[in-house]
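A single chain comes next, written as structure tokens; it is the form predicted alone.
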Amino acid sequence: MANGLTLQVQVVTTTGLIYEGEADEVVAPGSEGQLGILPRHAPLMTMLKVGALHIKHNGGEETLFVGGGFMEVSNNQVIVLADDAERAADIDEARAEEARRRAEEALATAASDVDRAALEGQIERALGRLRVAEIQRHRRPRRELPSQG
């Protein structure tokens, strides 16, 4: 950024740190819509839904899949506590498509509302991974941020 201010970003799941680094901007799938976070953003705590998390810095961009969770913004720091997260470049599309297909087949014979809700969540996460992988595939060639974390 022209003013030299950046955001410190961490994306964490129960399995550990997925991403850590600086950013000029973070765009997140908030529960009420897309959220753009810039340096000096007001303090914020929000729920995230399944979708793409974009981390932009020095003309590069890293896209991650997040499977819901929470995001806290405070003092130029963005912390994402994700239920599930994966770098777009690491998504196995065939595996995500197979997970979607299996969950849809199981949904057709699900016996309870609890089973149906769990299977619908699996379908939503698989479709989210596929959408994020598609974003990555169709992105103009750009410099990605260095791997960290």
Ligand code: ATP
The other form holds:
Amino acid sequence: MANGLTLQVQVVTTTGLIYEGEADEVVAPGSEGQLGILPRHAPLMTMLKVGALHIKHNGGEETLFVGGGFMEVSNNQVIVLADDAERAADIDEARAEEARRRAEEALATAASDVDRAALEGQIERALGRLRVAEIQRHRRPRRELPSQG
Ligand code: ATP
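One more: the block was the form predicted alone; return the form predicted together with adenosine-5'-triphosphate (ATP).
Whole complex next, starting from this chain.
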């Protein structure tokens, strides 16, 4: 930012601190839709759904998978308390694909609504992980432009 004002971002799960860093903008999967947070954002507390958390800084972007949770914004601090979270680079796509396949197979013979809801949740998480991994794969690596002359 031109005025040097940034957000301080922390993404925390029960396993610990998944991400910590500065950001110019955070885009989160709010329960009511995508939420863009810029510096000086008004204080906010919201639930998050399963999806992608984008952390933009200095023209670069880090994307994380979040499996739902809460986000609190206050004093240029963004704290995400996620049920599950992984940086895009840490996502095991084969595992997510297998989790999706297994859950879909089980869904076909699920005996109760409770089982079905749990399996649908697993499918949603697996698809969310696959989408975040795909975003990461298609992201062009940032590189220095060769200097002219
Ligand atoms: P799965 O059905 O694949 O196991 P899940 O959402 O039920 O997925 P858990 O088994 O509870 O997840 O996962 C235990 C830990 O492993 C969690 O902390 C989660 O962040 C991580 N995890 C789950 N799936 C993946 C994946 N595909 N890649 C990387 N980490 C994962």
